[in-house]
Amino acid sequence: MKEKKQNILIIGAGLCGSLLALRLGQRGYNVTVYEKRPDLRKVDISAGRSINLAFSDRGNKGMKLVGLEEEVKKLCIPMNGRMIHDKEGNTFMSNYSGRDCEYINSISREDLNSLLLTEAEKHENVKIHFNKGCKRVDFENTTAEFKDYVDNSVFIEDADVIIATDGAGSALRKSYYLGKKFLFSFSQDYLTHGYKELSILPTEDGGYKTFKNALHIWPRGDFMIIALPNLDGSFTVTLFLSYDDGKYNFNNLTTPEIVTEFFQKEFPDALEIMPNLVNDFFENPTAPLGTIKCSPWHYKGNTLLMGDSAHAIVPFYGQGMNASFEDVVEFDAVLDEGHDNWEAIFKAYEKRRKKDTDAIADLAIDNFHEMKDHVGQAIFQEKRKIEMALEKEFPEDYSSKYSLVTFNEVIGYREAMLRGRAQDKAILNMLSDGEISTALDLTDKNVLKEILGKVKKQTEAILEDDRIAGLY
């Protein structure tokens, strides 16, 4: 297929859309991007939305693809593990991996998006327009209707192909659903919890008020707060809390007094460094948390959903952005396969990708429960100690579920999920049965070798049961 003669319309200039525009521009396509929001390089549009994200190996594949790996590194703050805070203010550091080279990074959404937009616009064949929101897509005729939010005019754009990267509220996905021109499956599942962005401001001299190189978690069973560092010395804090359940919930935290009481009781050490809590709480919106799955992602050879438009997930594995960047990498690989037309490209892409995006959606729900509750439990902490020891002593032979998902980018999310869950089950079962224990000398290589053998044997037995049951 001759790439340079193809005109591609991208709806949405967020992280996925800007990376896709850059890569397609590099390949020689004529690319036009329309974004409903103002240009974030000129206007602050965060408005309580997550301003920093967890960037890891799968996302970095996208940066390598477009030649921006070194530039993006400058925007990153390494986070080596989770810093767990209990009610008494005690902390416990749980590394993400026993391998020193494996860590995640806190990165500014705005800075990363700005970099991608600027790089995309360096290509003459890429044009990006802001303040123009898509209202609907005629997927049969490959046209899209837009509204200009500056002058309120309405206009139609056409292209050879339309790719929607316009997030969970995708206009193209809505057009698929409402059009009823083909069999389209769609599910949207919300958690009973929502989230609110708060902040820990830097010290007067621009320093950090708590440990910089960690993702901080205050797990409280049914709710939690987390904090990620920013380059300016601040932390972005996110409260995850039920709308209705429990003594404290978003529906009854209605006054400064009850908000302060809630934090004094549940997060006293955080409150000490958050004098701005009340202002943040009532100025920033409360937002829902949901998962979107749908199929097919494409209509014939005309239109395609990508990123959150196709598979929005909750944020608890830190993989939403990374998965969307990996979408672009996988799509680019399909373009290299030499298919004759767009329909063949779209079919091959979805067949390769959907099983993995379904898996990371399920894993993100799992990690929600792990972060708000399990990380504070003794048996979970024992499991992590054993896994860290195994990864450190046998870096080529063992990877935890978290490492498989986050750092082992050469395997898909689904394979990482199935093997990781089996390993978790094996270790927890053996801890409960007393077959392995952290009371053993985990610095003794022979002891660890014996534990590794038991974990591998039990993991393979569980995987075999899963295969027989048709789960693998």
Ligand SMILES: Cc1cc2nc3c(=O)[nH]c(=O)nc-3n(C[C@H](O)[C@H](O)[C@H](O)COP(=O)(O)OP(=O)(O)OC[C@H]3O[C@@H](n4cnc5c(N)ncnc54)[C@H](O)[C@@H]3O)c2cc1C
Given for the second form:
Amino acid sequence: MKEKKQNILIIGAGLCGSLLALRLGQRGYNVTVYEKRPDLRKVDISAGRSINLAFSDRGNKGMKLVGLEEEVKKLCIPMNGRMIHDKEGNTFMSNYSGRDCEYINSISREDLNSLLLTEAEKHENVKIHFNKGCKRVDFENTTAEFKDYVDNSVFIEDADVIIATDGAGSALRKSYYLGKKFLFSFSQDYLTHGYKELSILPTEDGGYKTFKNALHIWPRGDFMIIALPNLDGSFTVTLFLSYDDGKYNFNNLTTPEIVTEFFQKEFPDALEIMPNLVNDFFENPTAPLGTIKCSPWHYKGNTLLMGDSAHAIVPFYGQGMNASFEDVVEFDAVLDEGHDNWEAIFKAYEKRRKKDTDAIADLAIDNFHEMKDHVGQAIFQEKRKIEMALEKEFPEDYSSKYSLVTFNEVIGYREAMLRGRAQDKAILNMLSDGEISTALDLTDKNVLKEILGKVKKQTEAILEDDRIAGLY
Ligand SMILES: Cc1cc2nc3c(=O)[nH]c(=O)nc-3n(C[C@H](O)[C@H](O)[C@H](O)COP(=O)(O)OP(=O)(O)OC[C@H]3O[C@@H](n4cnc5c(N)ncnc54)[C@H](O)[C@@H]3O)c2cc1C
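Having displayed the form predicted alone, please output the structure of the form predicted together with the ligand.
Okay, now the whole complex, with that chain kicking things off.
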């Protein structure tokens, strides 16, 4: 395929679209991007969208691909682990890994998106247009209809290929669904919980009011708040809470008094450093959380869905953006395979990618329960203690599920999920049966070696059972 002459139209200049535009620009394609919002480098449009994100190794593969790893590092605040806050205000740190080199980062969505846009625009063959929203896509004729939000005009663009990176509410996905021209499967599952962003402001001299290098969690069983640091000394706090259930929920937190009472009872140490709580609570929107799966991701060789438009997930593994960046890396690898036409490229891409994005969608739901509930339970903390000791002592031989998913970017999400779930089951079973215990001397290499042997044996047995049961 004479790829360099091709005109590619990208819908959506968010995180995935701007990285894709940059990469395809580097490869020499003629790329035109249409974004419905104003240029975020010129107008503040962050309100209501997650302000900062956990950025980790899979996302970093995308930055390495386009040569931006060092630039992105400057925007990152390392978070070495979860800092758990109980109701009495006691805290304890649970590191993400026993290996010092493994940590996640807090990064500003706006700064990262801005950097990618600026880098993409450095290529003469990449043009980005803002304030132009896609209304529908004629996927049979490879054209898209846009509305210009500045002068209200409507226009149609054509291209050799259209790639939609327009997020969870994708216009292309909607056109596939409404078009009924081919067998398009689509599912959207909402959690009964929504989220709202709040904040912990910096100290007067720009410092952090609580420990900077952690992802803070206040787990309360059915709900939680989390906080991630920003470069200016503030934290973005997110409340995850049911819309309807429980004594306190989004539908009944309707007055400043009830909101304050809720925080006083459940998150007293957070309330102390959140004097702006009531303002934030009533100014910021409450938004739903859902998982979107669909297939196929493409129509013949004309159009393709990528990023959240193909696979939106709940945010509890901190992997949605990372997965969307990994999409670009995988797509780029398929381009290198030398297929003759776009249809073959799209097919090969979906075949190698979909099993992994399905897996991270399921893992993200698992982590919802882990974060709001399990992290506060004794048996879970014992499991983490053993895993940390194993990772420290045998860095080459053991990786927890979290490490496999987050730091082991050479394997796919699906492999990480299967192995990680089997390991979790093995350790929890053995802890319950008293076969292993944190009462053992976890500083003794021989003790740990024995535990590692048991965990590996049990894990293999569970994986074998799963194989026989046809679970994979
Ligand atoms: C509360 C929350 C917290 C999260 N935390 C994390 C985290 O810690 N780590 C992580 O990896 N991920 C996280 N995510 C997920 C992450 O935000 C998404 O996976 C990521 O933004 C997907 O990138 P995208 O480019 O595919 O979609 P988006 O970022 O949604 O970008 C889509 C772009 O398309 C534009 N657009 C939409 N419709 C149209 C249209 N019709 N025409 C033209 N343009 C259009 C939008 O304006 C936007 O710029 C979180 C998500 C939420 C909701």
